[in-house]
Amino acid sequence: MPGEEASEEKDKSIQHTAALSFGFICLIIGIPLWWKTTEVYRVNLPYSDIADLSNTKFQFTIDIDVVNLEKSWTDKDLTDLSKLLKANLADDRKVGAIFPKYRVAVRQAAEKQSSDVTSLKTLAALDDYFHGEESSVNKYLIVLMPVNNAVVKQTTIGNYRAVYLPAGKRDLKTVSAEVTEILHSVLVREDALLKSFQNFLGAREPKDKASMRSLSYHQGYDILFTLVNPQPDILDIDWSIKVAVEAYLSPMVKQLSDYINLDIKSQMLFFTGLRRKPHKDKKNSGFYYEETDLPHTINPLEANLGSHASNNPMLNFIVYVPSRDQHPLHIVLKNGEKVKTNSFLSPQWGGIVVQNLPSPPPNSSLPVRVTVDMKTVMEVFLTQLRLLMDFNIQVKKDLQVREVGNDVIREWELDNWLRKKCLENLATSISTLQSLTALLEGISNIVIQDDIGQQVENAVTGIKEAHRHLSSGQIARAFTQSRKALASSEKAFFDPSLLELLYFPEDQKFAIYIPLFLPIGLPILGSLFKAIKWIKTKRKQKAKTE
């Protein structure tokens, strides 16, 4: 009947026009809101300028003064040789990710240094009358001595920062030559420099002993002396630490102050030794460890060094004494022959000294009181510290080096070793950096947290303003600036709000949301399906009938 199909008709209409709108609220407004409060939160990072930090090639600029007391050398003799010195520094012929860039200035000593430096008798008063005129932060002072001189008589380098090379009547090609090389090999290390960059930014290079030996940069070190004595019974021994490390180690903790802080413990352990059972010496009375024997005796030893609650570094120098059934104890290099120090070093750990003490009198009451010689363990310890911190520079055998002295750094050992550490610390913060960008951009579903885009921010702009300073020789500042660029990359890296763990792959997501859209999707679907194909339908009838 009319009415009834009227009534039907009406039906419908009602149907299709909810399912209309229930597929217009889902689809229109549900699924947008649905998608954006679901969103990752996630920072903007500077990716390009990330990305553009691995073609940076840093330049690091070196100042040279040289200053001539040689009479015979006329103005015309020393603008050739800064013509020469030039050419052979320019850094138009570098290649690479590092290079220097010399800046270069020669010319006559005052009259009044001339005078004054033929006054001085000995080298330290040489060394430190130079120190006191010329010396700052790298800037290398050349100073050519006459021919006469009675303190120099082969080229020098100081303890602050100058070499002093006999000029002479030496051709001006031969001290130019001689003066590159002194900057190329010793003063700057160029080669080193370039070789570590590339090492601490990823390239898979074979590394030489030194850089094996020695600790990467941390904002400290935790260093433990340690007196072994397996017969506290026998001996009662007295090292007077605390004397020895105000004496010889004060001014080296004083000379790194403003880079690195160094906290030194001690400690006395009783009843426990090398366990590793030493050779009998056969031809001498006595006991030794050959050179393959040494790492076995470590192992031991450390498990009783007690627990290390700290996030620096720990290096570790131990006295030890032998008991008296070892003793005497010596160390044995390959060819038989006894080492001098009676010591050894491990790479990144620290070293051992051996004492073989005097053993008690017979008769005499026990525990005997002895001393140890605390002037030569001290010694030994320092020279493994400068080898484990990276300050020991191996020199030519015609070059003198000025012995250290008290000071143990010598200026231009450290000038090296902030240039050298503050390449590693930027070449360490770009592939860490370069390493988070990558993960982000891999796991689209990392929340970048506000702290996370801040540290990265303070990365970036630590290695733009390390890399200023550098170019303009500020090595300090530099240095500085590449730790905090090191620090703020290590934070936003190891954050744990990035763990990868913590975030479902896709393929999850997907097993997880279909059962729970699928059944009301479909069904919502089908019903705007069948609402479009009734509009259709009445078009097509409204079509006809008119």
The other form holds:
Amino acid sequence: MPGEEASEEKDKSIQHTAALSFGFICLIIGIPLWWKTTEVYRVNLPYSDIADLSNTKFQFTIDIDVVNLEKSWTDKDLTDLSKLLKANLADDRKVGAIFPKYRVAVRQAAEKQSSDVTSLKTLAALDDYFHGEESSVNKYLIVLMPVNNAVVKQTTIGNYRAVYLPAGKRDLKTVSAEVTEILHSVLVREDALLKSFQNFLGAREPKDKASMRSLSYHQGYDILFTLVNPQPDILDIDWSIKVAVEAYLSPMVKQLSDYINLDIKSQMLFFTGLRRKPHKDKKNSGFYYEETDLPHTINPLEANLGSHASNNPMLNFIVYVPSRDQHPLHIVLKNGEKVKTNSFLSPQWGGIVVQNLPSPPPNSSLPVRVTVDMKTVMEVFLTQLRLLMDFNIQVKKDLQVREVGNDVIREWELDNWLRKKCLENLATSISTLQSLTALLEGISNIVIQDDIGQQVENAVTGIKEAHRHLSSGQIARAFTQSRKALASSEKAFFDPSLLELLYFPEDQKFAIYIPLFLPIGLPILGSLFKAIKWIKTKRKQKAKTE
Amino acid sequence: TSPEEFFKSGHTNNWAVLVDTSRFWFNYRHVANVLSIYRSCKRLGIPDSRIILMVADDMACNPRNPRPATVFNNANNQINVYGDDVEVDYRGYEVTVENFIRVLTGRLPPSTPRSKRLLSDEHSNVLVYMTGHGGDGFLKFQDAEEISNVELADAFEQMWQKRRYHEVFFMIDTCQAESMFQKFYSPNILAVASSKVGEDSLSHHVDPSIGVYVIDRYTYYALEFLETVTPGSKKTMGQFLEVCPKYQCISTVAKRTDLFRRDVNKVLLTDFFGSVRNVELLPDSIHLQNATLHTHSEDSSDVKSDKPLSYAQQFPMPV
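Moving from the form predicted on its own, what structure would you give for the form predicted in complex with its partner chain?
What follows is the whole complex; the chain from before opens it.
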């Protein structure tokens, strides 16, 4: 009947309109909504900047001042010397990822300076004179000494930033070559810097002794001084460690306080010792350790040293007083000769010095009070500290270096350290940022919050600032910026929220979504197709009737 | 050996991460496994501060333990591997996949104490030992969750990227253990597993007085080998990888050496299990001048305080 047909048509049209609207909502609103809400939140990171950083060539600038005291050299000689030096120093080396730029200035000394220098009688006085005059960070003074000067007989490097060269009878070429050699091998050491920069960037070359021995840079180090006394009932040992640290170590700690935080503690251990049995010396009545025994002495002791609370690396310096049945104890070389300092160090760990204190005389009331000579002990410890913290620089035999004395660190050694650590920090930051980007590209499930994005931005800014300061020659500021960049990049990489725990293979994702979407999806799609077909037939009908 | 050789090995310190992934009384042998390896590491020189021990720690004080406060790895009850100087870093419900991956990758919350952190660097050799119940491609953690071999491989890769190890020795004693190291792709990893994919690792013997199996086969024979090693020993990793042939272990021991750069027959066992240090003799020292030492009166030991010491009032009483 036509009424029924019309109402059937109406029903059908309502059904199909409903199906179409469901399909519309699902496809146009639902799917994008689902996509957006299941998206992993990721802050925008400066990926292009990070990629650029790995190709940046870092330039570091060094200032050289040459002062001539040799009267026989004229201004023309000095101009020639300046030209020779600049030619020698400019780019005769391959331009690697880091390269030096030298700013050279050559001049005659003032009359007053020449007369002052002739009146100075010791190297220390000479050094102090030039230190007061002209020394500043990253600027090195090459003083060409007159030929008859009594103090400087061969090329000497002072404790501040001056090098004294007896110019005298030499010609310009040798002087220029010598200055270049000193710069390349002692004061600046581009090869070592390049090697360590590439290592920290990820090259993983086989290491040399110096780099394996020293600790890598951290915000701070913990230094622990320990006195090991196996028989406190016999010897009551007095070591005035607090006084000794204040007298000998505090100047160095203060000097480094802007760059690294050294936290110093001390303790005494009783009734324990180096458990390895020493060999008995047949000739004299004594005992000795050979070099091969020493590696096994550290471990039993380390269990007793105690652990500490901070996350900084720890350097242990131990004074060991042998027990009376192992007294006197020496460390001997392979040829039987005693080691002068009676001490040894372990790379990245610390050092041990054996102090042979006199035994108590017979019939004395035990324990007998004895005193440790803190000066000799601190001499050994400070030498070991210089090696372990990477301040020590091996100088060739034909160069003389002034004794460092109570300053512990020479200023040009500090400059070297700042430059090296700054470049190492930059390399570490860059490689951390690169691994972070590789990680984020490789694993798509990791969320990156805003604060991590902020840390990454800080790290990139820090690296660029450090580069800027390096090129203008301000290594202290460059170091501080590099330290900030390192801290930010490490914080971003090691943030606890970056843990990608659940490995979701694609088929497991399907297994989760199919029971949710399939029961609803199939009917909707089916009715959608039917609705579209119905619209098409209706259109055809309309076209027919018209 | 001369100390110069030590510098060639490239590592300056040793770490160990020892994980027992199961709990409950009937998994007694897994606890005995990991504690025996812990004892060997300590005996050969790795200090507690550089061992991370993850154990459910529910054996020694379990009400079913007829010998409380002890864990034995042998029916003869010769060695109490639990002892009184076992330092467990992650115990009970802290042994989870998340904590394990966090320890390896270093992504721990800032409040984590030092003893729970793996503070290794690029000069560290790390020994990783895992034991428990495993399957093809996964390892079960405490009956509640699993770690898959892909996650483990990714964790090691993140360690490599961040230069957190020099070399890793990965030792695993579970069923189908080989599957756990099949997906590794980072360099410098040497791996050994107690059974191949499709095989089960079997336990060694039962202690009738306790009522459970006390040790697994592979670990039993590995310990037999380790007992003969002293800190100065010259035994090589190549010899260790040959431990427990099929007639002893019944399962086939599988190993993976392709990612490892050195020749295993030239690598000392103590490179991973012990902690032999490099040393350097100091021929000469700097010379200091006697600085003026201020002797404070408080440094001398015969200063007496004026007030006698007393206890504070615990319960402040009304006057």
